[in-house]
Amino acid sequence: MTKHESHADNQAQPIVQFVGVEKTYDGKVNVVEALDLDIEQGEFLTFLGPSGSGKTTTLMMLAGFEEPTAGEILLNGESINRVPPFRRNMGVVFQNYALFPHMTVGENVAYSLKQRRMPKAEIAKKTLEALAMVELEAAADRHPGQLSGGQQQRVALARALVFEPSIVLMDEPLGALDKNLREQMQIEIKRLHDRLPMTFVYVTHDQTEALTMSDRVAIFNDGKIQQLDTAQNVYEAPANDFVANFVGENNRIAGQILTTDGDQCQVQIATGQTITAINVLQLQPGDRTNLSIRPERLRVSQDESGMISMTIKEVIYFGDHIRVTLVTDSTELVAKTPISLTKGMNVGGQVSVTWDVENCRALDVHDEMVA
């Protein structure tokens, strides 16, 4: 069992719940549009889409940096559209990290429990405690100038803990880092939260990122959430075609619904074959569709056994497996194989390409480019 779900069989009502939450700022267009969101007690829930899809608004609007045009949000079943972003007890975490360069590590985490009144010796306690928390309490006499990215980054995090927050909300917190630093904090942010009794809503465009570290994913596309699930069910079970192409590597196999039969249905293809897939949306005989296989479900062999005859074009080393994109005169698609299974496949071969059922699901047709 997850974190999140021991917290939401023990939890009756959200943390937070968006009701109709709608926002715009030219009174034509919603950024955000009639959003209705449930946030669980001690969650980690990331908003995870491309650029203008709404998460970065949607968190602005929690912290209470914008106000939503329609709707209400509420925080324990209070609505809080009116209360400043100082009095909602969460921290905000920035990619820019937003630290005061005239003050020192320790002066930048001690800041809001300054501006809460605490007495000193406590404001010196929980400083260092916090510090602890991001393996920074030997810098803390230090300037942020003098911190790597990485440092600034871990100081901005105890900034937004040290007061116990009861929920940390974090807006492309690693985006300043390099890969290996990225990957690192993602480990580290993760652990916290596993420690911490708190909510973390956290905002990535970065999928991998929003997998690994995640109980649950909202994915966001034209102002509103195309799926809400497991970080394993966004990948595995994606709801419709633009959650299948912009969360990880997808096929995509254009095709026509030519009859259904329970949750299965039979899909022609532009090389004539039908294939049945898993008819996701309850799509009608006559209606157009995609069907997404993921390139690691594919299985490709050199025998003739397969659903449809493919020829060799690339074919790239990376190490754990090999990357092999097959055509036809009207398809083409990805299939990352173990290097123990591609012993003689060579560029212009021919294979063969089959798959599971399960593996193979038939979605709307979602023509617009991801980014």
Given for the second form:
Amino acid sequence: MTKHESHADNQAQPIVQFVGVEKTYDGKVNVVEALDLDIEQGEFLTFLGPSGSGKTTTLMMLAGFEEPTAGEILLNGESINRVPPFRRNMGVVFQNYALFPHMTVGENVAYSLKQRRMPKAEIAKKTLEALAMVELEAAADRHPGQLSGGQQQRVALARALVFEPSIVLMDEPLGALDKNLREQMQIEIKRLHDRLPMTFVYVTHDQTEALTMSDRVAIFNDGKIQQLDTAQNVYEAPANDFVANFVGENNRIAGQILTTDGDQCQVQIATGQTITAINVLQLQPGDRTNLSIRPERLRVSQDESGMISMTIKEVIYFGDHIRVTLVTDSTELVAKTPISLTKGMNVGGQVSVTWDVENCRALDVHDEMVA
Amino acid sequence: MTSSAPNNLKSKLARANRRKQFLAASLVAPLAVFLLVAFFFPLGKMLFLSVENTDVQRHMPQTSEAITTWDGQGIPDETVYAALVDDLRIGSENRTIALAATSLNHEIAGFRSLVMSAARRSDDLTPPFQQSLIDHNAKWGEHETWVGFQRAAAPYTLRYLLASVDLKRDVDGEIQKVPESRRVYISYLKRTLWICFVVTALCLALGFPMSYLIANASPRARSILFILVLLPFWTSLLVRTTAWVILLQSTGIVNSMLMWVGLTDGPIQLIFNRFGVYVSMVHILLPFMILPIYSVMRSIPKNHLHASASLGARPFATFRYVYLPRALPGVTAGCMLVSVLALGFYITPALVGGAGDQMLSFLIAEFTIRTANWHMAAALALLLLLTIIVVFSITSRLIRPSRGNRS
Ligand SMILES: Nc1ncnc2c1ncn2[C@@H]1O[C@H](COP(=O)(O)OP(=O)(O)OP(=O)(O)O)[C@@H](O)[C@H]1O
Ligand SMILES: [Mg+2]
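Would you mind giving the form predicted together with the partner chain, to go alongside the form predicted alone above?
Now the complete complex, all chains and molecules, led by this one.
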């Protein structure tokens, strides 16, 4: 493995490339299918997806604990399929921390440095620095069992970072923590990433976590990456019906393409109305489609000026906004509306909704219900 | 209010705890009673035999009574001699004097014939008995004779316990080693410990890899391996041991194979020696090593091994620094089980060992079954029990994982 050159020279080359990677455990079903993925130098990439979608499997193949059944994984342009995990120089943080219970916190952190046969003084110095980075210098002589969940997680982080790996892999590292601690740790991890010249690959099925922390998010489903994009694009411009429904709240209106016109199309929906939408997937006239509109993009007005007339079914007060559920005979929509606009909106009242064309996307029809 | 509140709370807590303890105690009460009646009481009674000393008291009651008042200076006065003659007369009539004489002989060699001949002539003796007895045999006038008698007539004795470690008291009550030619028990003890050590080491050497194999096998292979390990449990110890006799005897399968392959010309002695003892004891005890190690190995998370590898540890380092420390409690448990069981082995060495391969329990059996010396059997049993306790505490200390050691 060549020592990688300076940051600038490498900008063009991704640090990790998955080329046609497949993985099957039982020889029948591919849990990862024809995966092509470039991980950029220094980015914070998150794998987000429902349970069983292949996130952990992908991460474990990168770490070297699982072998791909087809395809190749490149690190700095060189295949690492045959490189055993202990030579890959990747820091890994596991969901349940996997701290060694028979060693003290300090010994846990020093472990990787000892394996690299560093001088004792340097080991002590680096260990202390790493523990200081997660504000746990005082706990060096304690055993992991004597620490709280959040503290153990921080030790696991320090242990994975102390030997300055080029890539740090984290598999749902915050899954076992309660909500407050999780949010606090999210910020800490994000700060560490900003400070250190390392690439972070992060697995979660918490979408808020994915959207707030990542430079890019890879949405997994059925062993395939459904969309790989910035957090904003994944939310604002979902590439397909699955992503639209998996990430954030989505209004889904079933319909059929009537005509297409450049990047726009006319869609007939169940109410009989025809709606203009962005034709994201280049669908053809006659194709079935699900329209996707985010709840905060719906404008509710208390007169008949909108596109669709609807009845208010439910109003929920959230403090900073109001969530209104609207129904017609065939459709149910959810709108998130600023409080200032909701005076006089009561259950049973008649309203109409409207939206901007660029916020209505015509996507494919994904049959499976998504949690 | 402020000062009384804590006390109040404390007493409430104490009351609540008492209720809980009472409930817990009443739950285990039947077991406790059973253990007391069926285990501790008989065991205690048996071990008590090792210091009990009632033969002389029972069969020479008057002398035993009289001698308690002797101050141990010179020789006793006439009352003791008179009591002795009485006892001798009654004893030879009832034919119980021989029992007392045997017991006395344990204390001082030659006492048996001294007492027996005096008993035969007891009707000829005339007062004053002191003079009459000394005339009969000068030994009755010796200080040592009476010191020995006083010791033999005491209700408790350390004689058997001392004998079990090849020690005895001389005439002055000093503890000293028995003559070289009569030292046997210590060599049995040493041999017992050595066999126990070798068997434990062999079980560990064979059992550790086997446990690892089972713990990491696929579920199907695991259940097959498990059956193979547990199979011996379903056959009786006796059957298993005799099976080894059949396998290893000079006309047995193993020897036939060796000769057929041409490794030897004639049969090798594989049984009725130490080799046979090791082979069959290891075979019988191996499951006790494998099971605890296996169950601990199963509980070692894969993640920890992965974490170690990701931190740059080669497979051997991962084994040495992560796997082994986690597996040690199982190793400790296995070694303790095997060594403690091995110390008490009797049937197997008796069947497949030679004369030089018998262990302490063989001696205990000898004393109970053949010579009916319950005192000596009890003393040796106590010695074995103490040995087991010592070995138990040493093994549990030696290989306990040292927490927080920073090497
Ligand atoms: N060791 C294994 N042997 C057999 N099948 C496995 C193994 N590990 C995972 N799988 C299967 O592979 C599929 C993908 O698993 P994976 O652990 O990658 O999912 P994931 O996306 O990490 O899910 P989660 O969010 O629940 O952790 C699942 O259907 C799972 O049942
Ligand atoms: Mg997972």
